[in-house]
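Only one chain is given next, in structure tokens, and it is the form predicted alone.
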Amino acid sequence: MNQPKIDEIKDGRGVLVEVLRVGACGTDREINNAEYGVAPEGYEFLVLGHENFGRVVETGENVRDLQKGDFVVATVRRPFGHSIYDTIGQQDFTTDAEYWERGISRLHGFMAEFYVESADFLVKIPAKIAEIAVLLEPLSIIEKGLKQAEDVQKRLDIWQPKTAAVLGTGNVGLLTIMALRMRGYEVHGFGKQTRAGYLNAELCEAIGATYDSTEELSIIDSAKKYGEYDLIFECTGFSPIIFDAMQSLNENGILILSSVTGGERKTDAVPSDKINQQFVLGNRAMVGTVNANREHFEMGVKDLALCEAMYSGWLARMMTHKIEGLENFAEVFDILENSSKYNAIKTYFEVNKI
């Protein structure tokens, strides 16, 4: 299950993939710092890396949808649990306490030169977006959040959202801004840094969004400036900001949370009665997004391709730090620990040339 050979994948659906690029993110940093993560059975270590991009080297006898030379990205979670959601292929909604995720929990990841996987968990990537395809895995989480928002808002006979706020303009926040712009939203991005000399702010504006520093304009005050938002997507990792976001939604609006906050922050003086009243009387909603399944990866492929067609080179500007060779892992983790020092947006390994 953990490191199979190509002929050990059931139904002849095995695929040998050469790893080309592996993204590194806060999850890798936290696992490397022993904050969480579970090694596969029989191993005393866990190979990291869940953001991946590779090329097919060999396929099993019953693989018809992929061939040698195709570019692919692997999904992350596997349906190895006992939950009914694992059974129906929605393992990202599993109710099991234990779960299997490549590079995170019970399965080795993609910080390697090759891996073997079932074709069922590989998403084909068009050659025209190969250079930025390592961004697909983090984008898939955003796509899932937007899909859930769409599903929740089917409660309304008519929902025609026009404005959105994105809280946090790091890698995930910028990808969220991109996905919303591809859907035609008026988008307002918010980060902590001031605008001057800040690449992330420049990227917001280059794709047609605004940028504001929360040091200069609070989320609540921004709703007075721009109007209350139909959709707010939180990508900060700073849980107290959620209460400001809850007060900045429009009637029938929806708040999407993507941060996994493992700290012990507590917020005083939250106007809980006001927030409760606004949500009840205003038919507002809130939903979280974590992990993703194949559908969300495929949605992400379309958004990457559309963005590249509309704003050629914009996504590549996010990929600020390329590290050649897995042997230079110490450099990658130094960047992850000190991202503001390096002005890093997306850091990734180039394992093999595209």
The other form holds:
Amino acid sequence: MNQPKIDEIKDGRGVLVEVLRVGACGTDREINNAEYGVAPEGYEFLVLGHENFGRVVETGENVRDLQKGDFVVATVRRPFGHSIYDTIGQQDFTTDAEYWERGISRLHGFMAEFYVESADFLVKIPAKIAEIAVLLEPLSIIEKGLKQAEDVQKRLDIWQPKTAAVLGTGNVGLLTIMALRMRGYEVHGFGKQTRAGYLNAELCEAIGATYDSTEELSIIDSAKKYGEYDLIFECTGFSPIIFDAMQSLNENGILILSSVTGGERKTDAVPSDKINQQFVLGNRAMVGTVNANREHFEMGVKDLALCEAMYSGWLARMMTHKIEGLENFAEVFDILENSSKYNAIKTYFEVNKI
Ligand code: BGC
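Given the form predicted alone above, what does the protein look like in the form predicted in complex with ligand BGC?
Let us now look at the entire complex, which starts with that chain.
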């Protein structure tokens, strides 16, 4: 694959980055199984990798915001579409059907030794959070969801949310629980597995959230136990659960959906009259969220740093599976396919040492 040269990047803003770590997630698994993703034009393959962390090696003549040795994380989507949102730098809100995302759609990703990118798409990372900074890209998606919730809730002159439910306690769920705890919410996490001996449950409790298995307590029953939620964040990948979530929201509450469910699943037995009436009479809201912009990455940097200060070592405990060297990709995909067997939360490549 041909990498562009630094001086081929527009406005002298090119940066050469040495890749240090690359995370792997469900999106990579789906692309690898040919269920998602698009190769760049002229290529029959796509270099994977969108959860990235690296170090600046060289900078173009007009890069004054980054220097050699700085740690960086690159954003994922590029403004190469035609929509007004691409034009104004809000490509995460594109209205085009196609989009350009490194390692996912039409652009090669970061599972490489080096990459070249414009400084405009690189976010500087403080050295103190280098060890866990590969978690920033998945966190950026959550930050965008929470920012959207905040923006939607500006419809209320006063919104003082207190309780939140997070559906799913995998990598994204745990990061969501963390981000909400950093904002002072009372947080209730839900997963499928039973609590005893489950690391993810222990991690919920270690930062002051509860954990319940939905096998033992449904989301609807949990709202009777804990009270209806001001905010619910869905990140299970299991779409039928959203109807339970819709029935567990407080008046004026908001439900955020973040799972990219590529399947064909359908569900009946939805109490549609009841849900509809609750939404109408309670001014409830629901918002979908995908991708993230620089602003959301920067919010994520702050939450990672705050979490390290408040619960030192907690984020590192999420980074359960480190695979050294890109050549060991088969191991990574085996872990992704069988994550519960491996008790994996975050699996990542160490490409070069920090
Ligand atoms: C990535 C996002 C991307 C989404 C849809 C996720 O795994 O983190 O950046 O927008 O997939 O392609």
